[in-house]
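As structure tokens, one chain now follows by itself in the form predicted alone.
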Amino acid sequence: MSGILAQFSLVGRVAIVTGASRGLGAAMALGLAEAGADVVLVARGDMTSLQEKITALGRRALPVAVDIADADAPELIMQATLGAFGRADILVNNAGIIRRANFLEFTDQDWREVMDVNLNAAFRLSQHFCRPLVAAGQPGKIINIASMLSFQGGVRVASYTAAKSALNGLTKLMANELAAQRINVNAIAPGYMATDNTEALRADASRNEAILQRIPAARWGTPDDLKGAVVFLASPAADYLHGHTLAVDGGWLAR
């Protein structure tokens, strides 16, 4: 492989993907492996099938079973990664949860739990990921998984909207501070994807129809739709891209 296609290769790289046991995280982890990376799979769920798919590609997969919201999770993840591979080049902050309730009934617990997983965990893990890179003068890639609700308010998802909006801003802040260190920080904002998080919306016939009518592509996205975006942002082809949030949304924001 030569020319521009070589710029998309991740051979020799090690990627950490949080929330990797299913949905978007599993698809992105597999996509990174298909591009040549070894992958650290961080999640609480079963990762056996994904690990087998990655090893079948001739790549290495390391499952790390931790609760990403725990205060010691970042240190445990980095210790496992560096212990197994001796390096970490790419971080995908994908882990996320959602809680739904009307604003006036939204509980403190649902607020805290979502913020801890969707925002605070990404902040802490990014710090732990970047420190050894900066100390060694090595480049790196961070890809935060934002949302359409990084741009819009939504309804009945107060903590999710707040966390994803904050993650969009944090992406820009981190890019401003880390670009000179050759660490690229960007984000992907998935559109309406057919995952567990949207199961309730897809089961509601009227909501499902309203959403489909708004999407120019006229379909829900699939986890595989994120593979190309995450590989691009993780690759040398995106070396001059900093602080950008890439919407992979079937045209939703264009309407």
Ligand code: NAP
Given for the second form:
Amino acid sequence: MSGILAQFSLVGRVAIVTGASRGLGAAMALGLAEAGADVVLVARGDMTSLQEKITALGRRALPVAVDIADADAPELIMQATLGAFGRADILVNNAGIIRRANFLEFTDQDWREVMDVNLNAAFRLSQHFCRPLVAAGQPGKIINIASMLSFQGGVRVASYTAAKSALNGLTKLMANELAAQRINVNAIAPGYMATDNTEALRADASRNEAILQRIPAARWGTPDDLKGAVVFLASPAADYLHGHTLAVDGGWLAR
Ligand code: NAP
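What's the form predicted together with the ligand like, now that we've got the form predicted alone?
The next block holds the full complex; its first chain is the one shown before.
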């Protein structure tokens, strides 16, 4: 491979993907491995079959079973990564949960748990990921998984909208502070993707129809739709991209 396509190669890179046990995270982890990276898979659930798929590609996969909201999770993840591979070049902050309730009934617990997983964990893991890179003067890539609700308000998802909107701002703040250290911080905002996260919406016939009517591409996104975007943002082809949130949304935001 030569020329521009070589710039999309991740051979020799190590990527950490949180929330890799299913859905978008599993597909992005596989996409990064298909582009050549070894991958650290972070989640609480079983990741054996993904690990096998990555190994079958000739890449290494290291499952790290932690609750990302635990205080010691960032340290455990970085220790496991550096212990196994000796380096970490790419971080995808993807782990996320959603809670649905009317604003007036929204509980403190549903507020706190979503903020802990979707925002606070990304903040803390990014710090732990960046410190050794900055100390060694090495480049890196951080990709935060944002949402349409980084731009819009939504309904019945107060903590999710707050966390994803904050993650969008944090992406820009981190880009501003880290760009000169050759660490690119960007985000992907998936549109409406068919995963467990959106199962309730798809099961509700009228919500499902209303959502489909508004998507110019006229279909729900699939986890595989994110592979190209994550590989691009993780690769040298994106070396001059900083603080951008790339919508992969079938045109939803353009509507
Ligand atoms: P999903 O299918 O529900 O998967 C969520 C992933 O996050 C799982 O791997 C889960 O693993 C992990 N996770 C959740 N809580 C965790 C915790 N405390 N510790 C470690 N891992 C945890 O969701 P998805 O649709 O793929 O969503 C992935 C990301 O994309 C989320 O940030 C979500 O907000 C965002 N997003 C999704 C959509 C969509 O339409 N689906 C749209 C926009 C943005 P375990 O349960 O095994 O721990």
